[in-house]
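Next up is one chain by itself, shown in structure tokens, the form predicted alone.
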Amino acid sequence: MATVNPGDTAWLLSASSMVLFMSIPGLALFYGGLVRSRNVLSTMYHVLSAFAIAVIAWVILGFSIAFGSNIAGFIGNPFQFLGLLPSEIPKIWPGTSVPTLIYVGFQGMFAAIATAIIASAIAERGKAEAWMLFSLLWVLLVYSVIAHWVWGGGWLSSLHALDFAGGMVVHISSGFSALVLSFIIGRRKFIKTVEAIPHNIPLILIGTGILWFGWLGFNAGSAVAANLDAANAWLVTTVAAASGALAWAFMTKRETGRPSTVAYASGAVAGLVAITPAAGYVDVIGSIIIGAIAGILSYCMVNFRIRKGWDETLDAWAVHGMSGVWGSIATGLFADPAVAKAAGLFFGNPYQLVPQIVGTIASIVYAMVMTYIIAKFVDAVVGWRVPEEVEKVGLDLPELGEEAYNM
């Protein structure tokens, strides 16, 4: 009979709290520093509200959709763990030595931050009530479904797709959803460039540090035990982030003649994203390569987005989406059987690329199609855009009745 392991349980409690800290305040600070000063509070509120809505939706229904008994490989039984009634859930989550409730909580932190990442697409022009309705529908209809495919016994897990901590489930789904939503909501009206204009770089750097710290729980916690897998995930996560930060800063210096703290921060996040699916499968050298390529790739994708005039304002697509794609495919290249029971192309198993590519494409297509449907529904019911006069003066005072800086 399975028993609770106090060490594993303590670690997962800690890791869950670290992931919560990534969003509140980490992601909120990171996004808030990137926008103009008159929109900092509304942008942070978008992160906070999405997080809260996603957590509640997850414990009531989302966890059951993701981890309930498999229905045709597509979703879990939505009624199996409905509301997490104590009489209906096991005390210990099957296959682990931790209580079910903390396993639910840990997975819920992933669902919440994935939803909050999409706030990138509505910065400085989206209605709070439209965003809240979207967050509720997205976490149930997009995130929970893809989570079932990969982690809940769905069709991608049957193909043996590798996604240790959420390359497909978290970053690809949220990044490409943000791109679609930005197209539907449209460009900001009172800007000269679609490039983000940071108003407070120290906030960005503080947010980056918190994200980096929390990401160690995000990835190492996905081992669901205090073991060798967690140790490997912790180290390669740190290494990949450092590699990504230096690569993006190098690219910026190469273009402008100067490095940049924002470039360093952005590259660190790109490296963290890319190593997420691979953290339990690759060695240290692989993580350096994965992080460096992620920094270069996302740097190029940000420039591509700006040239195209796409106003996906805070670059969830370029950083989370595209580095998530790279990380998912890179897992099929660099998975080392000496680290875990999985081998990629460079270790004699070219076939691992098949489920990685299939899973990546499926996650992109499903997330984009469903996001389009949800966003159009929200637009019809609530409407996405704030009035032009509100957008012109900034959302903080008209929408929240607050100002970040009372000069």
The other form holds:
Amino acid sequence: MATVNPGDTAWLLSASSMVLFMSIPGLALFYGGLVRSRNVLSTMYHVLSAFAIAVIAWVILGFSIAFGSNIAGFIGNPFQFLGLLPSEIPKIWPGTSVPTLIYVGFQGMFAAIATAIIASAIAERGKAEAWMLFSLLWVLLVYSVIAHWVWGGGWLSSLHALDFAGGMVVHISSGFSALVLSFIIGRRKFIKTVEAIPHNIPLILIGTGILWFGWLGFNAGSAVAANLDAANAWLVTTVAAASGALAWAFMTKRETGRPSTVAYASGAVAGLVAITPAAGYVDVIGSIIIGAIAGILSYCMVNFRIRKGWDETLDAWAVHGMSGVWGSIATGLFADPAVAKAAGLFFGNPYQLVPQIVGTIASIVYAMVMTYIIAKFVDAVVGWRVPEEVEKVGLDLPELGEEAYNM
Amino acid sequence: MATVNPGDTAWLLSASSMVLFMSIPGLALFYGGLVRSRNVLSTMYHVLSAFAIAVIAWVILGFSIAFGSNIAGFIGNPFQFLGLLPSEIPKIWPGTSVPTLIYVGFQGMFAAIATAIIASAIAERGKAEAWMLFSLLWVLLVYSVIAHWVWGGGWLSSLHALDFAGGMVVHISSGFSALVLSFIIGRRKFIKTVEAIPHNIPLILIGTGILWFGWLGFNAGSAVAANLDAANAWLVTTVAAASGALAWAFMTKRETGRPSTVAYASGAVAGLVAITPAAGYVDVIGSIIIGAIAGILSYCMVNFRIRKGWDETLDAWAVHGMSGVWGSIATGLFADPAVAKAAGLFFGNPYQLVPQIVGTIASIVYAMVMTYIIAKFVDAVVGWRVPEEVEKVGLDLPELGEEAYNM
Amino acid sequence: MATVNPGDTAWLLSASSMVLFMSIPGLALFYGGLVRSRNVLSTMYHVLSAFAIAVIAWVILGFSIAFGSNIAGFIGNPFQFLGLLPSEIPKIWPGTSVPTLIYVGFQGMFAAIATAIIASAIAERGKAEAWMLFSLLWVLLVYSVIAHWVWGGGWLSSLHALDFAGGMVVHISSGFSALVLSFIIGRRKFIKTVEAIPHNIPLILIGTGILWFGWLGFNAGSAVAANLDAANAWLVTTVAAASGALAWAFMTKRETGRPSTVAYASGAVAGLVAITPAAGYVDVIGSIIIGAIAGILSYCMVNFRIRKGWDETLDAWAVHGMSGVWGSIATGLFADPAVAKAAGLFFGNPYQLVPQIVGTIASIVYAMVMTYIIAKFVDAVVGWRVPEEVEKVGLDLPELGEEAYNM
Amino acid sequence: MDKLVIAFIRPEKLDDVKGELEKIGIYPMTVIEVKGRGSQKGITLSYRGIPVTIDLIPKIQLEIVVPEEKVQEVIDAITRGAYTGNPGDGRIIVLPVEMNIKIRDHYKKLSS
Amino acid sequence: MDKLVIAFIRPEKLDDVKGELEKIGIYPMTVIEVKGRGSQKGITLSYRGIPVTIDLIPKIQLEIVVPEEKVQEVIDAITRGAYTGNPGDGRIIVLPVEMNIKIRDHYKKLSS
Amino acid sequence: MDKLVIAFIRPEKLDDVKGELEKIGIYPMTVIEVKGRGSQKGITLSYRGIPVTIDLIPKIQLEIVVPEEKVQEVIDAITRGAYTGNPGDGRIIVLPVEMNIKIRDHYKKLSS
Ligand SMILES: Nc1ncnc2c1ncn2[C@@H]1O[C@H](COP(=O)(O)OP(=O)(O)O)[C@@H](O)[C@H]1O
Ligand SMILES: Nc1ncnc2c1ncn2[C@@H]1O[C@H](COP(=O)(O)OP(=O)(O)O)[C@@H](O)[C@H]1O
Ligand SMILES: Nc1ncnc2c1ncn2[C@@H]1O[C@H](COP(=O)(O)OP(=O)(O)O)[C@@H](O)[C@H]1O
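Having looked at the form predicted alone, could you now put up the form predicted in complex with a further copy of the same chain?
Now the full complex is given, and it begins with the chain already shown.
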């Protein structure tokens, strides 16, 4: 019988903690710093509340949907691990040497942050109640399902789509969902530009640092072992983030004559997103290129969205969605057989691109369609937007009865 | 001979670091954000200074008191590991597979944060010198002794009281000590309400995130191994925190029509406290219930204290003390024999409640009596309160010569 | 053939992540909080940009210079691991049980933070472009070379100089480089004192906490295994930091009648620096003394520098440089053979002082001379200083087009 | 003619002052966070040997534009709300206002 | 004689107001972040049962010293920049200035 | 009659100005953090190709209520403290004060 490997388990305990830290408070700070000071708490609350709801939903039901025994390639048996009763689950997760419960925890942190990322779309105008209902439905009906496709033995894993740590499952799904949601909720009123106006850039940079730190658990933890794959993932993640940060800062400097810290932060996140699906497959040189292109691409996508007047306020789509697409394709280009068994186009195997493209498109389509349905349902039941007066004075006081700063 | 297990040691090194992070800067930020801007540094300094003093006291003497060979069930031989001389200590801590020194470190982080929690009682009025003397005495005479009772082979461990990660040792002892201390030091002057007035809620939320992250090391590290118990502790800790956060936010919404981020943060901490003694014994469903009740209970206790006009300013008693009591009792209710060997009332074993209740009461009584004596002694020797003028203008400038913000 | 040890690897994955976190955002916050609010972003950007540049330079070339096969005791073969091609590197790093790539990553985090520390010298007046060019040259020509001497099989390792985690390699080299650079760039104009004026002390304290947390990975990770050495390093690091913090706070109180949180933070860092070279060799009592003397020494050095009017603005020299010197010498005094094989003067072996002193002097001289050359070159090519008008209005807006706070 | 009443008060008394003003039907106001010192020259604290002078203490500057005939009433209300009896209770000054224009009204005039 | 024009405007209209002032050649100004309420007594929001009153909303207080003959022009420019047509557009007052001294000029006089 | 002296000065000169005022026995004051621009229209920096205009620079607005006969002395003292000789040294204006009431005194009157 399999036994728990303490080394692998030690790493997964650490890595899971690090991924939790990405949401609480990492992403909350990143998003909170980007909005105006009268909306910082409501924006943070979106992240916080989505996290808590997703965690509870995941342990009760989501994990079963994602990792229960495969039903028609589409979902897992939702009743298999319902409530994670100790008597009903294996002690050690099959195919790994770690306890099932930490595997559940690690995967749950992914589900939670994916959900929280979508809060980008409703910043400065979304009702907390609507958002909380949306979070619950999204994590179960969208996230858990795509996770099943790719990692739970579903149809995309049968196609051998490569997604090391969640380019499709986490970033494409949340980024494109955010885009749909931003159209359903509509633009903020009383703004001159759909760009975010950051009220506190040091908060953003704290958030960025926490995200980067946690992402190392996210990607290197996805090896589900403390092994060569994890080490590769760790290093290429760090390198791609550095490369993305410099690339975006460089683009900003090219256009405005100056780099900027927000550019650096955004570029680091873009690089991290893009390397996510690739981290177990590409080498260091590949990661420099993947990160740099992610920084440039997401930079262009942010500008594109702003020119279009799309109010996907905190750029989940441009950064997570689009760099997620790039990273998923890039995995099919740069996968180096000297790193793991898989080879991409540049290493002589053009066929890997097929499942990468299919998986990317499938994730986009499913996430967008389902988000549309869920968001419309939430709109009908609760309504998405705060009253106009509330939007004007900022959401923190009317929605939460709190002001962030009382000096 | 026992050898060091690298996996277990890896986890304990990480976990100990995470618990350190809970104090520095986690708790310091949590507390600092809750006070007015002219007291933020003095409040943070209370945490910082208590931490440093407790660490030094612990390695010199405290560890021996807690873990030296048992004297009459009450304390450990204080001279046994005095100064932790390499020649006088075992390389590997008996009963574990980790080096003694990291076990000392891990346990020391508990001692330090327990001490720092009590700073809640003196916020915005306590003298740093008095506090530092108090910290030194408390960690040696209160913390180390109760730690011996429960974990060092003392009388409570003989009774088979369950306290996985310190519900009694850390949270009950510090929470009830804070209550006593708040009465000895007396209420703040020049305030309209004994409620804290948070000057910077994002700081509180950063602190909350760090506490939550670190608490995973605190609870899952208490398995002193990277094993099934640690995995269980990790997951139920995360779940109970989420559940507590939602419960407190819900209570606030019920009463005021709105949730709040401070409610969420407080509820998360309450859930974390309550799951602490239980983390190695209860299952996921149990943890959802324990966390939710902790959120509701501590919410009510905060309101109770405010109505009573008790100025236990930052709610160590209501949150750590009372959710600590609840968690210690709940361990006797929800302990699931499918998780570890222990069973609670709901799994057919009413007898477990006996040591839980005895341990809870003993910890409360001992902590309160000893804190009374120590605090009175400190009052006589140094005096607890800053002069009235200082309290009026805020403690930061007169006590530390610093202002937090100089924009 | 050697195999990967999952426990050791787990610890190195965690430790490397923790060291990354020290720079991003730890050091950036520590430095950013110390400057005026109109320079916080440019100061943070110095850290962020140096980090990213150093990471890329390290994986392409620096690692080879430091760890390639020894050429004349002076540098490693720079082409040996160029670009870290998977085919050209061993899977497991020789002499360890961890994957080469995480060893590269861990060491790379050291290279990056060492470079970033030097930003102290150019705060509130240095051009980002000049700094970025300097970072690139410094990490390759100074850091990687000294790392080779001490850790890569170079001449200092042949002399058996002890430098557990980088007293010479990281702190002496960066601290003294900062001193040279501060003279080349010259004093800030429009200031009344060369002391830093902290605009946001809570930011400094967040940074301090992150540094302390990460330093446990830095020092205990330097065992490159989860073993007895790592445990010793973990504990003495924590203790020395606490001791340094209390010592500096005490000195401040002695002089001004009050301690201060910035004093505490600075003392903690001084203690951490001093224990760095010693962490694997000294015992707990030794670490208390080393930390306390570091706090006192660096306190005096800061005052000395201010009296002299040296504008090494954020005290990399006084804290990292001078406590680095102290720690390197102290290793030769306090090394306890009961901890590891090495003995220092106080344990009967005066000879260990020789390589300690030689190594210290060699690091100082090499770092200062090379920094002088590189900095002069950068001055000629790009120019170090922003225009006077920019310095007057603060660097954030003109250099980055951003303002930190927009309430 | 209108007057501009400026009051320097303790931050913690703002709510009381607002309450007193509401009692007499005065709602509009502008509030500024300032630092100030009165004739006491700041507070010198020396309980630990080396004195520290806290000379600029956070205060609230309240600005209220009112018709002349309301001025005395406003002053009285502010005084009732701001009083504690200790040094630092503050000061009220009254400045003459030559014009007082509501932007919305004025815009209509402009564009007509 | 010079006048001190004080305008209370919406923060988000500051750029527009600056633009309008530049059009008429007025550059110097001082800007203060304040909170305020107008004659509406604050906004009471109650869409969730329990009402919350948001009575002090962030505003910008603009101070401009101008010669008397420019006052009307300045008022008109501010009005054009600040107008949205909703409550909260703000108010402009004009105070008399008795002396207006440029520090650099005055120093030269002092030291001569 | 009292006057309200308002000075717009550089933040880094506040201590010097306070020092000069203390020398002539003037302690009470109110300090506001503001942003401003003078007649220079802000500073345009363009050393990197694309210009950035820094038009609102942090300043301190100092408010001092003094008896008429002290006004000139106060202006001179502020000027001495604030002067550097560079653009941006600031400006001092004097406004008439019609009433100047100390809250503690007034309260006693009210309640008697
Ligand atoms: N002459 C003055 N000029 C400007 N501001 C003043 C003056 N006197 C008082 N203030 C403001 O009023 C606040 C309260 O003054 P206060 O300390 O009550 O005066 P006093 O000590 O005479 O009672 C001060 O902090 C300051 O902001
Ligand atoms: N009488 C007043 N005294 C002081 N400040 C005022 C007064 N009236 C208006 N203000 C300031 O102007 C701002 C905008 O006022 P506004 O809401 O537009 O008035 P109204 O509602 O009458 O249009 C207020 O927030 C306040 O700062
Ligand atoms: N006419 C004015 N109206 C309002 N504020 C002014 C005026 N002129 C100057 N100030 C304030 O004084 C500060 C310093 O002005 P300054 O730049 O010294 O003027 P100058 O350039 O004419 O010397 C400005 O930043 C602004 O806050």
